[in-house]
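This document opens with one chain alone, in structure tokens, the form predicted together with the ligand.
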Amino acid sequence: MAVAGVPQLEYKSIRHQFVDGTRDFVAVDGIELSVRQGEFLCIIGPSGCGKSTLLNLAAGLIHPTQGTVLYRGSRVQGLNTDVGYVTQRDTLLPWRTAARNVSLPLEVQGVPRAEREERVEKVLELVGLTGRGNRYPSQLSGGMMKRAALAQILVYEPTTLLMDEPFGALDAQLRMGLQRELLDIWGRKGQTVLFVTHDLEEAILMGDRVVVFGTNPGRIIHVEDVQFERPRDLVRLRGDPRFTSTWERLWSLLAPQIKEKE
């Protein structure tokens, strides 16, 4: 359960280096960020600026060279099993049906079969995949695969969702549908969400805050409070002058970073 007053996730003076060939490469530096419980936080920045690194640190897949990552006030040491992680690469196993992919985390946890089946069915319904559970990944469309990947993390009801460009590579229409559904699920369940995207429009539409990253080294250059009321009408918001002015302002920060990288 949530601990009152304690941030869900804190990055304190984080620096992370990878060994790249023979030299150390600083992926991110000086990261100070506190994520509130129940917050929808979007992260945007040019390729290679450390967005996935930030999520990997939260999941405990890597540990910072310097600084501390706190999850609900405790240092992340081993794997952080409290989070659900939709990684940048697809994670569905091709030899399992959608339903059996979704059920996998429950099998790992030793949840009895009848309960598993019930929970899988419910979560498939939640993401709009009712009746598609018996299909294999190769028989699903791109959007359905993303839904199945989302179902796979929602099924064990993590309190924090880490999502790395979950809707990248989808056409605009599918993307809009999934954005709306994710906000809907989040509105009902109230998880803390860290959502990485390349798309500034998506970041502003979805987030309570947008964290803008710069490169060389990967660092936070701006944190924007997005105060549009909830629930949000994503279509209407796109045409709202407040949206346009936020987009323009953040783009003026982001564009030089992208140029610098190229």
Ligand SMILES: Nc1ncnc2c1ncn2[C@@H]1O[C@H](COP(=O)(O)OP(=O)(O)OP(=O)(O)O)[C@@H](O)[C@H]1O
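Having seen the form predicted together with the ligand, I'd like the form predicted on its own now, please.
Below: the lone chain, stripped of partners and molecules.
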């Protein structure tokens, strides 16, 4: 899906330092990374290595201490409204139905009611929630809530999805189902995806490339091109010797970083 030679997002000589009043720490340093249009890029590394910082920089929620973040060739200076951000935490409002939660970004944009309803209905169908739009979050399963949260982002058609461990709290069966759903949606829509995960298997199964982060400070230590053809059978691929060798190679890089963090 990635379009060669067309950078959607670029990190140039990025260093970001947080000051929290009692201590200063460098979250990431020396980040050089170009993300191609339509690419599914996975980012993996130990907790606290700056993976989420990269997403926050792309969204314009924070700005680098040094260096430049470019989106489609323009410097990110304020909030980047061309991206959609999906977090691990549930963000649905409990007093709104699933459909009204999904509709919220369109309401903020002032989209007319008839158009809102049409777009919400289509995106609920896209994520597999047809007929469940009238349910409140308390009436949804964990998997359904994740689908609704994804629909809330997709409904305003961002060109890039920033996903911060969106499936991390789910059991293995639900996670695999949502992985398949996301890859199917991405295959149809062609959006650029930056996907942060702690799960090396998930990163290899889903990504066009896997960016491995080191710690102290957060930095890129390796970028792996994942050569498996698409569409991918996530069950069969796990038994492929190429998957095993890729996993072992990346784990040999990742394991020392995790041990250093402990």
